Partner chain sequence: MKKTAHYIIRFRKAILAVTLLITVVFAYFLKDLEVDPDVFNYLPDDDPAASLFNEIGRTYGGNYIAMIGLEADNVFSLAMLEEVRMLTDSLEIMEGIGSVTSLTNVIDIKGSEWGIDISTLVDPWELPETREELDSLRRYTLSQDMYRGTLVSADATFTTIMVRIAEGTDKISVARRIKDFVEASNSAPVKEVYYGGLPFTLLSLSDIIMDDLLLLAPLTALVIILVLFIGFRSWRGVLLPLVTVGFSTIWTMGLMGMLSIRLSIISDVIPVILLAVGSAYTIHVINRIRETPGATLRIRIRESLSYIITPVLMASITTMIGFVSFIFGSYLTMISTFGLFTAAGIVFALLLSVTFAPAFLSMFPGKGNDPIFNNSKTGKGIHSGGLLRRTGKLVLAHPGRVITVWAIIIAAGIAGILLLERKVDMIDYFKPDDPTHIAEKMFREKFGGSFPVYIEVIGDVQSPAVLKKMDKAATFIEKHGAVTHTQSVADLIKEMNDLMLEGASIPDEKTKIQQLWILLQGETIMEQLVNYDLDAGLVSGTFNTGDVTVMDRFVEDLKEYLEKESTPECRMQLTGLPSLYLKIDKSIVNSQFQSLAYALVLVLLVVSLLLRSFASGTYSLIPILATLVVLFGFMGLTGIPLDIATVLVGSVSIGIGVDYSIHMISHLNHEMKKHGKLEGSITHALNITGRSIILNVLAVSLGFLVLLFSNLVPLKHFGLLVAVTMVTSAAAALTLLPAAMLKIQSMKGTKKNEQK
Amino acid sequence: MKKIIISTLALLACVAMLSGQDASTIVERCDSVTYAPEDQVNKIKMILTDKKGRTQEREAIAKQMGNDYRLFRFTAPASQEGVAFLSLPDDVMYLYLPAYNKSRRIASHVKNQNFAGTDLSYEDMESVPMSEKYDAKLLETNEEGHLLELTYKPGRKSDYSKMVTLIDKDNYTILQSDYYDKGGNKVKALKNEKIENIGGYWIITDMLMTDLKKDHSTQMIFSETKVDTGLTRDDFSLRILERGF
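Kindly present the structure of this chain alone in the form predicted on its own.
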């Protein structure tokens, strides 16, 4: 009986190790698809909807290079024009507010705050591969894809406790993600409603982030997407952040 118990425990341990390895591989493949283009440039239409169904529209331009450079700038309406966000390697982020004509670094303890009234926090906006941020556990594989539980790696701080993410099993794009707080409550839901093949890359072109506590959502519709345009690090400097594209 003792040998049977030990053998069973060993088998379970092997299964757990294999599941963990599979989950890590899935996340790494997802990262490789997400950051496959050398760079990309998008025009974005944002639709903010409150709990009463009232909407606001905004426009923006976003640029991305590799897996750790991202620049986002509002172009309309006039009240938001010029407000910009810059994400750099090593968790460095900056916010530029035209009214003050200067940029400020975003401290780690305020990364949970929402960016410019949208339902995306600064953490949601940053450009960091999932494999660098999370430890992954494969919950199941179904007809839709791979369902993973993502928890933060040691040393990484967040107001979220975990994410449960569904990854397409064919092209390894993220289909949806649910965000949980430290109390285990689901507080946000992300759904990538449209994913297109552009220039040989799988690109998200329509996404919806919903704040479940506030009953408020932000839809982002991407257009005029360009890939591999030749951007360099100079295109993601503080000078560019403050001066404009």
Second form
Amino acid sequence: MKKIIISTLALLACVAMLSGQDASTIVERCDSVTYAPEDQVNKIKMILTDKKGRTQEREAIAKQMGNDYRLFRFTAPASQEGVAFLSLPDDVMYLYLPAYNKSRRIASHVKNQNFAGTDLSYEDMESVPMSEKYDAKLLETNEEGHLLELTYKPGRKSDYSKMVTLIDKDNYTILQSDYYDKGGNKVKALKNEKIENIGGYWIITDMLMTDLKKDHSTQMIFSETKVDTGLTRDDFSLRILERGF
Amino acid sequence: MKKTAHYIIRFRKAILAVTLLITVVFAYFLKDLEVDPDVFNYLPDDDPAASLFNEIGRTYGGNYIAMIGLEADNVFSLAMLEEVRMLTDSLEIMEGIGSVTSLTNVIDIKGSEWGIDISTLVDPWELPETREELDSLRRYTLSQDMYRGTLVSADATFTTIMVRIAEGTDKISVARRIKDFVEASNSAPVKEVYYGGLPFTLLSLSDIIMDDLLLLAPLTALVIILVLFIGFRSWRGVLLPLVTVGFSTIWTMGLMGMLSIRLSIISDVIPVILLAVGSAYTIHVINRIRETPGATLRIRIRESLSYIITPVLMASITTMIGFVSFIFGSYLTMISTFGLFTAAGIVFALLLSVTFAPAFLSMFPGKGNDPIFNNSKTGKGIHSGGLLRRTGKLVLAHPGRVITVWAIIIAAGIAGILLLERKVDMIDYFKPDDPTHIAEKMFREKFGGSFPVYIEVIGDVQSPAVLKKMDKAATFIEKHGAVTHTQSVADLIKEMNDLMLEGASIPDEKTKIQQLWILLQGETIMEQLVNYDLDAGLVSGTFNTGDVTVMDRFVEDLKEYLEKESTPECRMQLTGLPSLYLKIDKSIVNSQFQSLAYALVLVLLVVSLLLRSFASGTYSLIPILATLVVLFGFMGLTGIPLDIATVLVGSVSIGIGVDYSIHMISHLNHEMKKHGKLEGSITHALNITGRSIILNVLAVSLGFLVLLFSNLVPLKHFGLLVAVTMVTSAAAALTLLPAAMLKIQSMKGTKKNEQK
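Target state, the form predicted together with the partner chain; input state, the form predicted on its own:
Next comes the full complex, and the chain you just saw is listed first.
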């Protein structure tokens, strides 16, 4: 009898380990797909919809290199054309306002602030690999994909308590993510509506982030995506920020 | 009337059954009775100040702000910040809450040589821990106008969490949820929690109204039982009036429930009024039956009914005058509703006293020796004969002196009227030791109050001209003195312009403003400052006093200023609690004049009609006018303000008190016809009618004095004042009225002699 119990326990432990390993493998594969291109350049159309269904549109050009270099420049509406954000490693961030013809460094230490009126916080926008941020647990694998529960690694601080993320079984792209607050309430939902293969990489080209509390959403449609264009650090300098692309 | 009486006896079973049925139906609807203590809800829907205020609530994320004040030795300790963070985060996700602002989530814009930092005052997930960090936060926070006196008191012993209740939710139940949650999670560093702002005030009021209703109605019933027992010495005599008036109360309140009319702070007293006033009708009916001789009880009942219906009808009509005067004379729906339903209750009481009460007596006659039917055993209650005789002698011997004494009283009254105060501040509804009162006082002392003031600026909020107007208006209201903590999007733009190293001013180019906007978009605070289409914005501030004169001066000055400053591109209008409170104050004053005017005219008409003499009608006004002067003089001298409840006393006391004059005048007329001499008639009337007047004054006044046990200050005052006016109008009817009649008669006599 004792033996049966021990062997059952051992078996259970193995299953747990296996599934744990499985989850982190999935996360790593997902990271490798997400961060595969050396760099990319996109045109982005943002559609902001409030709870009464009123919409606002904005357009921008975004350049990204690796995980840490990003330049984001608004092209529409006309009044905000040319306003640009530059992100560099170690959370260094600059803002350029053409009306003032000046750039200023801006603090970006509070990750829960939303970026420029969208529903994406600075944390949502940062490119930290999931495997660095989260401990993953595989909830289930079904026809849609792998459903993971992601909880923050010790020492990682966030407004969220966890995420539940669905990852495509075949190409390991993120299909959707639900964000939960500390009270266990679902507060945001991300849905990647369109994923395209561009230059051999799986790239998300249409995403919808909904803030469930505010009943406000941001759709981001990416177009004219170019990958591996050979960007260098010089493309992410203050001079470029102030001068334009 | 004989026919009616006949039918009442004949269909007594049906009457009893129908009465019970109706009572059951109305009792069922009592469950639907709800309380709405918000006085602003009783301004008519189309009132411009109220509709602008509500509109602003809808556009800018709610204007009902619940304030939670936490007291500690030092707000800047890790334990306190953790507590504030916990409450902030928990309240943010609570249902019915629009937004929460506290030390741990408030926006902070600062700049330096280094750059721009738009974030929160503290990083909620990296709270300062060391003494040094905490002290530095304390220094910074207290140096900023945006936080000192709004989120933290200047001595750092209080911090406030401001919670905006979402529009379209039940503010009171949300306030209750907040309070329950905070109460349950109260932790060690917090010494005391204070709940301020309109939502919590309304919550306390709504609880008190219900508690009062459950306490005062039974208490009044008890007093009536006591008085009735002294009068009748029979349980049947006690219970029948009580049940009759109890039924009419159930009908009235049930009708309100059925029609979804919510209880206001004044409709709270309807049961007390009905119990105190309405029981008299059944008493008259029973009394009459007792005094009517006849072979069988049924014959006695029929005989007495055919006589009593008319006088009881008259008594109820005059009483109703007081309440009906509110229906026509009031801008505030809570006052007209109060008048309407109290009048309806009196109709019910009248109806039941002439149908249900006699039907019941004829169905259940009881034993023959019940003192209720036996005249000789009763009437030993109150010995007032001696007093009345002396009064009679005094009036007859020295009518001039009586008039002089009244003239002195009236002169004192007029002096008192000059001191009359008005109050509209809801906080004065609470006793000084009530937690709500204490909390509100604390918020006024430490945080500049809890009354929001708004200037809505209609124009392109990204235009430099409009922002400059906003800025100027904010400076103007701050200079005025009563307003602190002004806030508008112009402040943010000025700060951001400073961060772009161009000084703390509004930039002259619109594109600069539009580009700064990108950094502010999506911040919670923006929803409270500008509308979605960016064609209107708010300058808000906190008003720190409920003083009507200060509010009046502020609103007048500001209206003038805004009119002068408005342009077609930038229109500005004022609203906020001071504007609404002033509206209510003006409504109360108007209501006072109008309802008194209606009541006086109606009394003159009805009394003249009832007594078929215009002279009698005019005479009946003498005691009433004297009573009114005494009422308002008493209020002025004792410092009882004119407010939402005391405004009712004048007309109510006219309605109830005029009965005494009617009784006196009709008795005098009757005697005069018999004997022709006024002097003898006065003695007779005083002895007979005077006695029943004194009994009635005692019963009614005692009934109303029960309101002294109310937890609401205006209702306490209301009870006391009705008692005072009852005594005054009775005293005036018994002394001033006959003395004046004597004087007038002697003057006429002199004139006639002169003419001869």
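In this text, rigid core is short for the largest set of C-alphas that superpose within 1.5 Å between two forms. All figures in this text were calculated on a predicted structure; none of them were measured in a lab. Positions refer to the first chain, counted from 1.
After superposition on the rigid core, displacement of the C-alpha of Q80 between the two forms amounts to 2 Å or more. Core-superposed comparison between the two forms: the C-alpha position of K226 differs by less than 2 Å. Y69 shows a C-alpha shift of 2 Å or greater between the two forms [criterion: core-superposed Cα displacement of 2 Å]. Once the two forms are overlaid on the core, N101 shows a Cα shift of 6.2 Å between the two forms.
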